[in-house]
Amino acid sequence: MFDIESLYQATGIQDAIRALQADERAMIISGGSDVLIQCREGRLAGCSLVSIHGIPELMGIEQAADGTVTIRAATSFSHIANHEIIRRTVPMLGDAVDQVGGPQIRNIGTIGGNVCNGVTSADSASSLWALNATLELHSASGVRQVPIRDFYTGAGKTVRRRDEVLVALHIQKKDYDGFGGCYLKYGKRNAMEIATLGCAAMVRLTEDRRHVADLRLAYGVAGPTPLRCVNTEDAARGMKTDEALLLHVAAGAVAEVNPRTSWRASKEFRLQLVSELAKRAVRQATLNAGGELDV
């Protein structure tokens, strides 16, 4: 059973913002596969919600003149997975989405609930770290654009607050153009698995193909909330693609992180995770991006 006081089906972005400044009790619901859990569970019980669900202005993906690629908070993980757009510029995105749960819940899951929900084990955030996205927010004060490094606070924080609705996510050409990218991700299961450990790496080769122009690693699981192994990436700027590389994602990423132990995995299994995946991840963007490796 749900224990809901009320559910409005709101009929558009202000009309959404309107129902949660009315109720203080109030918050959102999208796709519902993690906030109709925690109800029947009975963290949220007696909550109103309010559905923006089927609103046209916050579903679907574009591409801007200048190559900015938009997002919509409601678009589902499946829709996002099979895109032209997507598969064109941002592949790694689509192939972590594609990683959510099972079919039924790519179906009805979104983005946006991924994100705001500001767990670190979601399979979208390490790629929307690598991807330096920007969020924008929609509130009775306005609008404001929040780059994801900014966006999480904790373990299950975000910067959004409860009157605020995700409109868009925003991936710039210059965090996408000429690189390659792979996500990866271990569970104990092949399917239907909470990450362990996520690792997203993207990799943009100088003219030669043989060195490292740009390099960006970010993890989900590996700390209470994403994030990014920013010396780790500066080091290896300039480096050959060979072996000595890859040992140095793997070590410096150990360094950057600070996992935990839980029921799942512990601190010293997912270090040796993040090692590991480091090495797959980068191996495989540096290949993607048209790149070759002397092992």
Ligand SMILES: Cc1cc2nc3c(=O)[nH]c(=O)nc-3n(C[C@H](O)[C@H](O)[C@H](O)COP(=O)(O)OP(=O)(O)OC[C@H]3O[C@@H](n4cnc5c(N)ncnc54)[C@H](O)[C@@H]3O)c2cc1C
Given for the second form:
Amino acid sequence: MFDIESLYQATGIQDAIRALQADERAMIISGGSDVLIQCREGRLAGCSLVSIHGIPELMGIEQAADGTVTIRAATSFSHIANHEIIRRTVPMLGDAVDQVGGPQIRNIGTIGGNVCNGVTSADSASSLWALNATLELHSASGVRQVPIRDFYTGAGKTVRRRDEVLVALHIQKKDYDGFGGCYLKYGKRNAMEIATLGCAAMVRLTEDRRHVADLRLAYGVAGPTPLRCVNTEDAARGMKTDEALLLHVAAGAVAEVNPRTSWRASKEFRLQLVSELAKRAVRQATLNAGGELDV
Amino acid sequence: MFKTLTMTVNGAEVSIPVDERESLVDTLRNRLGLTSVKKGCEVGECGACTVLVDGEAIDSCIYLSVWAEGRRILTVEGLKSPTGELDPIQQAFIDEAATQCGFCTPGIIMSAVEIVGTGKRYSREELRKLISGHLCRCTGYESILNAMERIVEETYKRVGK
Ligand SMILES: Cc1cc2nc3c(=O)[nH]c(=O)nc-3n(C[C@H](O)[C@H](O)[C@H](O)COP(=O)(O)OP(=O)(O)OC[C@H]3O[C@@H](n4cnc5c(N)ncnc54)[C@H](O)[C@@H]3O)c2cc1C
Ligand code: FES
Ligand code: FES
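Now that we've seen the form predicted on its own, could you pull up the form predicted in complex with the ligand?
What follows is the entire complex, opening with the chain shown before.
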């Protein structure tokens, strides 16, 4: 038995919003792979839960006529990883969520839960950040679209209010079209392991395929929230795709991140990973963009 | 609070009262006597409690029973044939000596049901990833992978996709 004070299974988005308003202590549970663990640990003992589990209007993936990819918040990782639209448009995100936990966790864990928990190690977060995802939040006061760069406010904290439901994540065509991407996760084990560091890189090449038209570099666990290395990105534009580019992203990233020491790894080791994964991810992203890189 | 839960378990519809705070592993074990479903860690780490919900393997220790409303649940008890014979997946585990103490076995077999059900062929490396949500403290996994390889191959030969 879980230590839960009350549980309400919502029938739809509006019903969930109403239930969250009716009980000012209530919080959302979706797949439950964070919430139920915290109930077991006692950290959420006695909580009141509004369940959005299995609500059809919160599940599924679509592509609009303008190319925008929409992933509904309660879509499970396994349904994202191999989805035809994801493989065709944002395969990096598919690869990233395919590295969450193990198969049973991927069948239950949702992408909405992964961003709403505000956790820096969330495997989808760095990719979503690199992809400039927009989060669509619904509440009694209406709908707001929050760019992911404005979403995180601190470790485990986001701008989402308690009574707001994340309904969907949107990724615009300009943020994936022509890019090659790569997410690398470093963990002590190959599976069932929270990232020691996660790195998402995206590269779009100029027409000659030898220079960087655009580059994005995002990390998880390199600071209290997932983050982007914008200065490094700016300076990379126009650079030739060679070893100097890799050295630039590695050194640039190290100057922009702010990892800490935890039981999983020391700050020094994380900085080493920031540097090394930047090189490997940018290299692979360049190749995935159809470029060459002779190093 | 108690709720009436209606779901299909191993092919038969059941309607039972459950506490809304209950996990599916407790409902299956304590109310329905399906003790093939094991409790190891109760935090989604070991896979001993794995069952299929609408064909997908989940850890029933971190799944609220009320979520099973209207869904199809499959446990190892539901695998045996009407005449009582073992499922070919279970037989493969026996033939490859893939079970020792047996605590992890029902859970892994349920993951195997999901994997084999795709009718696809998998490399040993892929199978390693697909059973990574299970801990086995006895076998060292090699014999489990042998059993998985055997049954995946046999199935592929029959229905191959
Ligand atoms: C064994 C195990 C291994 C794991 N491994 C990984 C891993 O490798 N990588 C990783 O990133 N995570 C991992 N996790 C953590 C977890 O699976 C993920 O964070 C998952 O995405 C959580 O989603 P959920 O739907 O299960 O969340 P829930 O537990 O239901 O919710 C998580 C949080 O988000 C809020 N929330 C959920 N959905 C919404 C919504 N639509 N709108 C508003 N708020 C919402 C909830 O209120 C809660 O605060 C693991 C967990 C377990 C148990
Ligand atoms: S008992 Fe459910 S995963 Fe261990
Ligand atoms: S056979 Fe004993 S735990 Fe796997």
